[in-house]
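Read the single chain below, which is given as structure tokens and is the form predicted on its own.
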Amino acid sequence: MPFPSLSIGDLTAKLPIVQGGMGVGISLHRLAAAVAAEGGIGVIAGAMIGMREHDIAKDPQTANARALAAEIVKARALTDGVLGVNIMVVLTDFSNLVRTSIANRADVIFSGAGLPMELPKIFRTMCEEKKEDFKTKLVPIISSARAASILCKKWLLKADYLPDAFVLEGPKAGGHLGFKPEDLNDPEYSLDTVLPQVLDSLKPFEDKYGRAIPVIAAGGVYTGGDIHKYLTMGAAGVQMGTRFVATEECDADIRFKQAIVNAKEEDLTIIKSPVGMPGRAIRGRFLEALEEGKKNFKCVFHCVSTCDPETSPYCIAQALLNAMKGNLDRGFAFIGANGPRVDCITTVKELIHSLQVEYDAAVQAARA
């Protein structure tokens, strides 16, 4: 039986499957546009986007809205897919960055680490300037029914927007987590206790709007299996992130895709990001010399406006930046709870076959 598709508002993808948008540098054009030509919707993620950029040092914001649409251009140029763009609201260039990708026809933007309260605003605004309609859909990452909840709210009253969708992100996920750490494993956050709790929340929005609100399931969604579980459970999509790493057409190193191959259950840990939130990491030589107390931070992007260069042992922009280079020793590799299971570096093709394959096993399992 075939995948069902993802439709959000009048936009449809084939695939109810979204690849989470990996920053610094994990998933740019080449693995969005593949997952994108499959079916699914890909993500590229915007923070330090520029980092190949000449003046990304002396002109940050510049050189990412710069490169942000040379990466979409090169998305679109392979695929006529539906394509993402992955915002964190803690950037200091969030804006910024919003604009270009609105600006350069991107289908969808997501945005987490934080509310993002503004996004419906930027979008008006826009329209308003530039006398156009924009078609890019808006939809925010949150890991509570409350946090949905507050943002219908929000956005109705600021800008008469309601969220196109959101992506509801359980505490096994990968990097930035919007969890307390003692809350991590606590099953009254699981992402099965709390997608019901999200799904009751929006319906009084989407009766009174006469609309739907699709909800996506992330954190911890590893097999078609699981795709089937969560699709039962009232979900319209699920969203992918570790399992995509490990694939050739994700942009990082070769070296940094291996460390997720590598990784055992053993070496995974939750760190303390200058973000601000928690964040699922691999433990490497860097972190261990973190927990030792050294420090060698100086701030050179200015990317994160919740950084303290003043407190913070290190900078995330430069760690991550690293580790995409298949640097290790100087930075480190976020991933899901579930990364461990990945044994092998795959094709976005071949991967998306097992899904399918496990998917259909698991609808006959349901029949049975």
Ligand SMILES: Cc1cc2nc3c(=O)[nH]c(=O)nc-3n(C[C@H](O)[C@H](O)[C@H](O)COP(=O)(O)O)c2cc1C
Given for the second form:
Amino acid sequence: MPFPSLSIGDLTAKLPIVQGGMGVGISLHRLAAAVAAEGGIGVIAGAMIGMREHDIAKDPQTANARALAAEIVKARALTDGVLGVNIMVVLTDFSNLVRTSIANRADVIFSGAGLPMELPKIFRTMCEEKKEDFKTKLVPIISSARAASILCKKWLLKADYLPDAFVLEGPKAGGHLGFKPEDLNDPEYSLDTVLPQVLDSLKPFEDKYGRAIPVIAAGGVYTGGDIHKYLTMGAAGVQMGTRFVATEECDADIRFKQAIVNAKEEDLTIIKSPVGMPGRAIRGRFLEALEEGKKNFKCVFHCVSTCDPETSPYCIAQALLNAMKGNLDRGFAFIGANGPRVDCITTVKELIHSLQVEYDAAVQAARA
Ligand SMILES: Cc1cc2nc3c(=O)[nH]c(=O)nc-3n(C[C@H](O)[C@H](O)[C@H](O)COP(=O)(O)O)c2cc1C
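Since the structure above is the form predicted on its own, I would like to see how the form predicted together with this ligand looks, so please show that one next.
Following is the full complex, with the preceding chain placed first.
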């Protein structure tokens, strides 16, 4: 039984699998294009994407926009599959990166780490300015049914725009988490509990406006069986992050990928990120040294609007950049709760094939 496709309005991906955007520099054109070429949605992460540009410290906004445009163009040259970008709301150059993504015809903008209230307004303004009906789909990343209805209401009010889809990210995800640390293990906030609530909360909007608002489930999705489970529950697709880190095509250094492969349950920790949210990461020398106190640093990137360099214990952009380059003593890797199950580095093609085989088995088992 082949995977069903994933449709977001008039945009269709052959597979119901979105590769979650992963910054800093973990999912760039190489990983995104590989996933898109296999039929999923490949996503380029916008956070500090200009890290290799000569002017990143002098003019981060220009450097990031230029690098994002270049990554979209490079991915497009490799595939005609579906390509998205991930632009976090907390980025100081959020608006600039959104505009760059639309101008470069990204198929989808995924946006979380805050509620992307201004996203449809920026989109509408771009369409007016350029006198073009851009096709880019706008997809907020949320963690609750409340956030889903707030965004629907506010977007309709501010820009007469209904979200094209939602990613619902549960507490097992890697990276920043939209939960209080004490709620992470509470079943009330689990993906399985919240998914039906989100589907219910969207129903009135779907009925009133006569169109589907697909929900993509994320956070701890590991096997084809998991994909079958969430599709059966009513999700239109899944978003997976950690599993795509352990692929040859992932844009991070091999030592970053190996850190995911080597991570055991007891190595995982929940950090309090300078972004102002908790995050799930692999414990290591860098995080342990922090327990001894704040590291003074001079903020050069000014990348996150919620980060106060005066009180932040370290520069998260620099720490994630170091980790991506393989220097895990001077940074750390984000990881999902199921990360310890990853035991080898594979290719995107092989990973998708194994998910398909497991999905088939789950379909057969459900029929038996
Ligand atoms: C290394 C890493 C970096 C991530 N960076 C981002 C990011 O920049 N923006 C974002 O919205 N989500 C980010 N995420 C979350 C993923 O996009 C995805 O939703 C999540 O990892 C799903 O959970 P899973 O890892 O259990 O599959 C990151 C996750 C990981 C593991």
